[in-house]
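The data below hold one chain only, encoded as structure tokens and taken in the form predicted alone.
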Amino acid sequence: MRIKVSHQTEYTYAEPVSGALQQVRLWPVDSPMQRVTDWAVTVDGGRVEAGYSDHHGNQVRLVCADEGVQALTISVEGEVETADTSGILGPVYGRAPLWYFQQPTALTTAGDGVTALADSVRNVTGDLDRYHALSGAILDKVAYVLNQTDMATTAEGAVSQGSGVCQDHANIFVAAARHLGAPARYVSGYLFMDDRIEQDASHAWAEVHLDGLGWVGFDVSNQISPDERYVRLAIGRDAKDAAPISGLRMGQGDENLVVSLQVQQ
């Protein structure tokens, strides 16, 4: 499938900023699941100061806002050819060792709620069946509800309140899989939806490393393994590591964020 993406992120500031720096992870890379055929990221109101491949293998750019601006816009236009591998990325490895993806983070530390979810599927026979069961158990416990969590919400916090969105589901899956002894990681990207082109935000899911298969993806929010409708952007130990854009600013006044996203064939 050929998936076209148009993604614009605009920050506006009530007062001119003296400085703003964003880490941008909006460059997909080729893999057994996808081939990037055309991709461009442009910046208005700022400039790219540096670029590098991080220890996760993500392509990262540091974007600095021009001094005194009141708007910074980061725009993506691109096309990716995808394949359905039943969610199996396979034995694809970078600089980070597998044990690194077994380490908890502030967002993915397993408390009583996450531990209970993990233990509820511990005796399911077969790795794939166990983690599909985990995915189902998470969605049963944590309903998909918008605007009740944010980037600071932990996996345990989302389980406790019983609601969240795709980033919360992915963080919970990662935390629970690690409690079960498996390396697991967070994935950010895009999802082509059959019933719409305009979307409110990018998507997120999780991957777990299974003996004999390598990395395998699970989208808790949609209860499937990623297929040809998914475009992978970045990976990390949690949502913070793999955030498409993250950063800081210096200056007075409020900041407003507007995201425009189209994903289509």
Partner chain sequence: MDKPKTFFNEMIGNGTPRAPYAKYGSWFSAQNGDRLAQKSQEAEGFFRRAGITFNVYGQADAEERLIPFDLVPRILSNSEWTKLAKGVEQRVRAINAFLHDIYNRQEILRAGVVPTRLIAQNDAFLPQMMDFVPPGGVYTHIVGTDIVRTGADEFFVLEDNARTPSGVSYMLENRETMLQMFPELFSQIKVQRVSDYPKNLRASLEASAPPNCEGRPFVVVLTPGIHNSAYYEHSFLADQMGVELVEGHDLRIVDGKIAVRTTRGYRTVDVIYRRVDDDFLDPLTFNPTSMLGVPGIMDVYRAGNITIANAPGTGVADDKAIYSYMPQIVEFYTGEKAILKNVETHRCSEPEALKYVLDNLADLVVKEVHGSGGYGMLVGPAASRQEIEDFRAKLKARPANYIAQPTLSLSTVPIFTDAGLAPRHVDLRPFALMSPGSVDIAPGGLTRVALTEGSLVVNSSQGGGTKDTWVLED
Contents of the next structure:
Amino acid sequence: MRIKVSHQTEYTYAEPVSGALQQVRLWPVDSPMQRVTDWAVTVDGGRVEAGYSDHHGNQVRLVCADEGVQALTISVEGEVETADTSGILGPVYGRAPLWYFQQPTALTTAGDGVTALADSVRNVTGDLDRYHALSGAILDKVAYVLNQTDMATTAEGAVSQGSGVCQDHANIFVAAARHLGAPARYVSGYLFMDDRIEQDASHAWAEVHLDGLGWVGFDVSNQISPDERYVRLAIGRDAKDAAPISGLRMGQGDENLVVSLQVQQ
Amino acid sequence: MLGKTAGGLYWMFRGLERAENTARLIEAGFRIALTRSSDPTSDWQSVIVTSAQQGAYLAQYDTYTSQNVCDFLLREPSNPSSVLSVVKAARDNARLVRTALTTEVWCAVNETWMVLTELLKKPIAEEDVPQTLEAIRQQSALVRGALHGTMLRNDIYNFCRLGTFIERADSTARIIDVKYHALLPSPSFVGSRLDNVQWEMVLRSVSGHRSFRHAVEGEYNAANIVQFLMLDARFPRSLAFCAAAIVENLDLLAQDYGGESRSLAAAQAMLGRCAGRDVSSIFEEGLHEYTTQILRDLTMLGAMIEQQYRFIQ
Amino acid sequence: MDKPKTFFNEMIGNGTPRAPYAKYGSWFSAQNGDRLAQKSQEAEGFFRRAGITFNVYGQADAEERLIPFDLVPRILSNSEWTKLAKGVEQRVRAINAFLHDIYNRQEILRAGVVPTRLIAQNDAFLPQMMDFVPPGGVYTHIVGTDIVRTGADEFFVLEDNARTPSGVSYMLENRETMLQMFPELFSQIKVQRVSDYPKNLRASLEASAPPNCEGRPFVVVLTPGIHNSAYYEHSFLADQMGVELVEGHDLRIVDGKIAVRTTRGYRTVDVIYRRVDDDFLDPLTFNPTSMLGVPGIMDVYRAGNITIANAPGTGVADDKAIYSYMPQIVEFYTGEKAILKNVETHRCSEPEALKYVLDNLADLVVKEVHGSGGYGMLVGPAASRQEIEDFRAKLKARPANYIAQPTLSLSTVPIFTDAGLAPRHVDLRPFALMSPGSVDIAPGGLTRVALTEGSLVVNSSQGGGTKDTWVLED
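Given the form predicted alone above, I would also like to look at the protein as it appears in the form predicted together with the partner chain.
Let's see the whole complex now, leading with the same chain.
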């Protein structure tokens, strides 16, 4: 499937900024699931100061807002050719070893809630079935509800409040999968939706490493494994690692964020 | 040189100058209260007023006594302008800019801090005040000597000098402003004995009472004193002298760095207001208005230097 | 009753000075004690005036303290030193290779030589350093290796300091002080110079500059500020190297590089010798509340446009659990047996070792795996029964947090006291500089001395002092 993405993130500042930095991970990479045919990221109101591949293999750019601006816009226009691999990325490895994806992070430390979810599927036989069951158990426990959680919400926190969005679902999945002993990671990306073009936010799901199969994706929010409608953008151990944009701002004044996203064929 | 270093040097020397000025002010008060006064309370009050810290003082004390005033101005840690506080701050600044100082200057500042911290540990008994003030003056002289004797005459030196002269000009202008009532030529005070005390306080607090006699032919009167304190370019604490020194150092920096210098232009304008003027034109303008303007100019000039040479981000 | 222990006295053997101390011994015996006492006082006055102090955390009233200086030098013969230096170099190279491996292919974990758990659960392991090689391949530009001696030929490494080892300013100041106090000694006895250290440090840092650096690399020292315990050393080293001493807020990103705010505008920086801990280095990547670092510096680093010395994440090589594997690490990367011995180390994470340690607490030194500065440790033979029991509880609660070692019979060197010479225990921290392709070790290093009779704790934060350390020319 040929997926076209148009994604604009605009920060506006109540006061002229004296220093705002954004780490941007908005570059998809080629894989068995996708081929990037056309991709451009432009920055308005700031400059790209550094570019590199991070420890998860993501392409990262450091964007600095220009002195005194009151708006910073990061725009993506691109096309990706995707394939349906039944959610299987396969034995594709970067430098980060598998044991690394077994370690908890601050956002994905398993507490009682996550542990209970993991234990509830521990005895399901068959790796794939077990993680599909995990995915189901998570959605049962944590309903998809907008605006109840934020970037700082931990996996355990989302479980105990019983609601969250795709980001929370993915955090919970990786936390529970690690508790079950499997390497697991968070994926940020785009999802083509059959019924609409305009979307509110980018998407997120999880990948778990299974013997014999390699990395396999699970989208808890949609209860499927990623197919040709998914574009992988960045990976990491949790939502923070794989955030498409994460930043830091010096100085006072409110910051406002407006996202406009179109994903179409 | 780092912008922060330039700022550290500037503030370090402002601090050291302030410590010296405070010591001088107390000395003036002390002398007058001991030898001349029938009303020591008002003399000590006048010292606090001159130091421009009446508000903070009254928040802590009800009465003006030599003990309270000396404590407050010399060793009160919560008073950021006490000698103890400014010497500590100057020494912190010296540590900050350690790599820009010669060993001699650094050791002199460090020793000053050690000596004065020890000396000001406990309240100063009245009979020990003169010795304490003497130590403060001596330590200042030690630092100044090390500066003159060992530092390269480059931008580092210029920033040190700017701190010294801006603080000194500020202090002299403030002293004149606080006493401007006494210095106004009014019919009632001509020849009055009482006001001699006020003048003497002013002159002593800038160590100018001897110089005045040497430099000025005329009598103790308002016009002569104002002329001396503001316009006499021979007297190293006069506004004219300080302004000229500020211009000189900014000029050297401008030559070194090249390009336009906003702060040099501002300093030259200020020099124009305190050099080559006739004292009567100042009285015409209004002494209070004049000193207020000078104080405002100094604050603005300081901010301008800070920005032009990137003391802070 | 404890059996009386005998300690190796480095100065006196069989009642006469050992060979390296022969000339010094005869000089000393010709000295007048009062004169030496006076010199000793002068030295203290000099240190105080010069502000050679360190700050002690948690002690408001004694914010700045002197590290006591003892005027009797610690003397090593050239041949003793040559062997030590070789051992240190070997170890430093192995540590650097280990770091390169751990942050890239992790062959040593795949080979099962070091357990993966020790890296996976190590807070000092920085994932952000994975799949990246610092400029010139150098991780540990400066290493301080703590060495103790128990006999004429018995040297042990006690600890590797691969993060931001401190103390080198005392090595330099102590020599300077000795030269001023006793110039005649140095004309009679040929001692290898240490005064080249700042020049060598600068050269070494410059040699590690990013490859795209143009012209002479611009080096700065990054300090947390004047309230840091080692601020004196930071300013001293910047001064001696002739480079700027900066704080985080003096730096920012300009045109993709790190730049420093000068009175003439921003200037590109190529190498940062940082004395700020990893966690505080970059609020964008690490601790977001840090005011001490430079936002975005890790991004610039990974883009290859700045050298950070030491590299972030070097702490993974110097904790005490990794230490216990150091002989294997040295062999794995150099193919040689370790020249310097390790102290026998019991890893309390291992059940058998834990049992042994719990059974023998009174004879052992127990240390926190990630601790430093002599804090949080138990010195069994010197501890009270209660202290041992308290520690036993801590140890049982978190065994993996501790290692234990036998108490070593540390060598002694005399110090000068009112009653004459008196033996005190010492250690030695040589400083190694690493640049692409070479390792340079200042002859000697910092000798720390436990000033209390019988004490084995030499840390300055625990009342230790220092001595000038001599390596003889011949």
